[in-house]
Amino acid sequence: MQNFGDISNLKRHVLVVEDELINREILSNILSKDYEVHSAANGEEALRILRSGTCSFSLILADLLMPVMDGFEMIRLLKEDESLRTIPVIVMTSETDAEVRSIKMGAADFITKPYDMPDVILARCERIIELQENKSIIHGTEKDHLTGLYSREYFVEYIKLTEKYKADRKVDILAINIEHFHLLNELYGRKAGDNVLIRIGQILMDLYDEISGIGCRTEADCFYIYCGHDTDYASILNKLNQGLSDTFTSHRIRLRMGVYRDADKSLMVENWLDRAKTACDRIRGDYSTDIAIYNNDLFDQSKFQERLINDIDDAIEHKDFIVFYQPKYDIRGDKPTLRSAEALIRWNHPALGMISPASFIPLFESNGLIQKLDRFVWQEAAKQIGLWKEKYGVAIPVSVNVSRMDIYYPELKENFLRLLRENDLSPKDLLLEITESAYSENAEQLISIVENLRESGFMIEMDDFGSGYSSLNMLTSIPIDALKLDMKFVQNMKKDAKSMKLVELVLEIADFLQVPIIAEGVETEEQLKLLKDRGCDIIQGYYFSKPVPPEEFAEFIEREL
């Protein structure tokens, strides 16, 4: 392979430094045919060539026994100046004794005088200036830029020469995450994010002499340690917590620790990290505990987990996805009359059965593949209801998801009134939900879409209302048709008075908004008496039916019609 200086034609700068003039210019010749050659009489002399910043040197070929300063003191003072350091020295001498303490100072090779093997001298430059080179580059991708950790590749390098001493070691990996980062990022800046990831990295590599153990940073705000077995893993994530709360007083950041302990010898290393991982996303947004420790459980669902995602494509192709419809009562009347359906996603996995959706959708959700998953609902949904249209002559709206991932899709308009087209459906056939928490992740943006599909003639339902992310203030510039009480407040309505006066409230809100509201998993006639005389207009649970598949809710459409 070649090497960077044979590839762009450079000719590196090499220093002489020889106080006899015959020897200066007999070097010069060799060399400058390569190089280009600067020349000095002394360690002084050259010491002021280096330090005056003319020119980059990738070498420097120094006597021994010169006057005003020898060769042993210049190199010294280039081991002690920072810029200079790294330069590669090659002392010429032909005093064994002097070589032997040249190397020891930090000189990296030597020449033998006379100088009368010019091929020996320059194959001996080059290779010095290679490895220096590639040291260079070694040491550049070696740490993270930011914290000064590890990258991955080398704290993974690491672990491995490590293991091949000291095989029979127990060790441990932990993995440290922020939660909730990028809205650290969002609210106070990407520089505020930067120094908090700058002081993580400081405290780590404060504890390596206590915890026997290095660390590394990767995936913007994920850290992992390598140390030795039954550490106090709760100690290093108090002393984390304390070291971030001392230094950033105005926000409160929250972490939490995976730890894959006694690491199996028999597997890679790249698998410790990734059983630390597991454990620590297992907790994600879990605010009853900050440390989970990998165990067999987590490894059975982390498979499990890797096959629905290696499976979706599969799945959408030979529709073992199923929409199922879930109807909607108005129940303002003195009868319950079929509004609209919600649809809703099932999994009929060839091998593994019926799949709960609660499986699979926060997993989706989670890696972006929830988009697939969406334009198939949209796709089966316009279908389904086109089918209902040309068969009974009334058109029965569905509601379809909208996930926070889908809302900022370019397409996203276009994508809708092309399978209204295709299925002869006006906009108000085909209701969006979008989930109350997307409202509050980038509201402007938002509102904008939210506005364009409703003057394109969609109506805009919001999911999961009250499910504690939504302002008052919020809620008056916002567009929405509709509010769905989240289910947990039915649930709860019987459990005391102020679960009751919450629910009240909710429906006092969308009577002020002047939009129905539809309650979410009525399952009583008492929830659904205690909802009607308190104003409310759409009920959806199993109270009515539980989701079905498309030939069962057909019954419901027919017994109404």
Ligand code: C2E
Given for the second form:
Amino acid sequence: MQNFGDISNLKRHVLVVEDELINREILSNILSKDYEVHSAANGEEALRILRSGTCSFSLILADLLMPVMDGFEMIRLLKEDESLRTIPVIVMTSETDAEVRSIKMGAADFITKPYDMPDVILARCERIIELQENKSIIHGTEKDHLTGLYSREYFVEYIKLTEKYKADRKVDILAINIEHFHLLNELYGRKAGDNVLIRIGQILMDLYDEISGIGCRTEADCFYIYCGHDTDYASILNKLNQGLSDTFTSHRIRLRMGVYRDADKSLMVENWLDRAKTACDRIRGDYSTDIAIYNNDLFDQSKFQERLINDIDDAIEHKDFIVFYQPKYDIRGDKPTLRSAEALIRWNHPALGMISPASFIPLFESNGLIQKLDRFVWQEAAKQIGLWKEKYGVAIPVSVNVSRMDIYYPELKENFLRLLRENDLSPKDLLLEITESAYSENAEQLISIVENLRESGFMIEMDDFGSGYSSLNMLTSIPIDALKLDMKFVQNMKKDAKSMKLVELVLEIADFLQVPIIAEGVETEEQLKLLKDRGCDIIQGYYFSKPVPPEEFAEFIEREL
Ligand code: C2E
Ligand code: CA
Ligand code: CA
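Moving on from the form predicted on its own, please list the structure of the form predicted in complex with the named molecule.
First the chain shown before, then all remaining chains and molecules of the complex.
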């Protein structure tokens, strides 16, 4: 984009083309108050000055009737000249006829002779210059340089213009976003990130005809499409996914799409885009779906999320976040024994009451705030293990959740080691739960980070096992110390034979890998028995206890002792 900032304190250059000396003088006097004024006695001289390139002109004021080359001819030649055609021309004339003719030829405005009041002339000049400069700003940012798609500003202008002529056509807006785009940049470098954006741009442009729409890119990794109503948006997403997975084989790139259908024409175009974006943001971090349709409830939801983001710092400071503990019992012997606990966060919000982690964990995972929160939980948990150890003389290992965002934090291991030192713990006391889907996203890098943690003695539990897409092949190369069976299998065990079969299969896999299996979400004696009969080692669930505050958890320890 042209930078007007650095010329704003300099005077703009204006060229006065007029054969009569006296008129040139009058105009120069008026204009020199605000502008650097140059003059020419006829069209030919004017073109010579303009083409010499000694300075860049913001405006030309031209008489029409002049010897050698008149104003009409000069305007005609100007408009043919690629480098000069955008300089606006104000014609100065006393004949109404000529005014119309010159405007038709491309003049921007006219001033009548004898000259208007000086202030009127200055005001008209200023207005024309401003109009032209605004036009070039829009023109300058018409395209996003990286992808060749439109810029957001131009996209919005384009839609507004199209809507003027096709107001009764139903339209949809699609917003497309790349999940964890910044991670992609961090892991593979900016160039790789750029290549992904460029590829998305290409695929979208190839689709323009088919969907009779256009697209833009904004905020690094956000794309919008304006298209006819009932466009097959799922197929657009498929084509994007296909194109990306063909091009980038080493990393799975996940796209999300928000759809605002049948846009409300009484709203502003900008609001249409916001609504598509709101829908798109809602499924951030939600791996069960990649398309969300906007509805009005979403508006409240996004307000709610905005509030949570605003409140997180205060909540940490005021200890509105509390860490609860849920026991895990070893069921291999005759009598279940307390084996360890899982630390689970709770938010006791002063105005909104108890908020479930489901409302804020995915949200904070999507914007990076989770790192702050997790570090708080790890610290609290480490302190708590230390306190129990001091009081009861035994360390109850506690597992903490390590979000996929935390894993790439360079000082992760150092941070854990510091917590151990500060609380006089060993690595075996602080277990780390990493969700299975994090492994399938970027297996190689994750494996090396996990190996590094294990070398220092940390034990890793693979969380939500069965919900991701680990291949059997990958499983054998992943260093883990326990598998946590996703609770939906446990809860469906009785309902469908397939889940039961899967539980058996997972137990066999664990047996093969020689790691213990932890079944989560066990609520009934019957579930416990089914699992025990099939060789499950450890149980976590309401059957034993819900997650409870540390004071209550102490009772489990005391009972055990
Ligand atoms: P998760 O890691 O899979 O944790 C297990 C969830 O199952 C917990 O939900 C727990 O309260 C719930 N649960 C345990 N036993 C039963 C049962 O018998 N029946 C049922 N229906 N549910 C049971 P919670 O505490 O609501 O946490 C939900 C998710 O939020 C967790 O799933 C975890 O992914 C995330 N989360 C919780 N605390 C943290 C944290 O400190 N850091 C991070 N990164 N994520 C956390
Ligand atoms: Ca967990
Ligand atoms: Ca889990």
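Positions refer to the first chain, counted from 1. Source: prediction; values computed, not measured. If you superpose the two forms and keep the largest set of C-alpha atoms that fall within 1.5 Å, you have the rigid core.
- Annotation for Leu61: C-alpha shift of 2 angstroms or more between the two forms, rigid core superposed.
- Superposition on the rigid core between the two forms places the CA atom of Ser545 less than 2 Å from its counterpart.
- Once the rigid core is used as the reference frame, the Cα position of Arg199 differs between the two forms by 2 Å or more.
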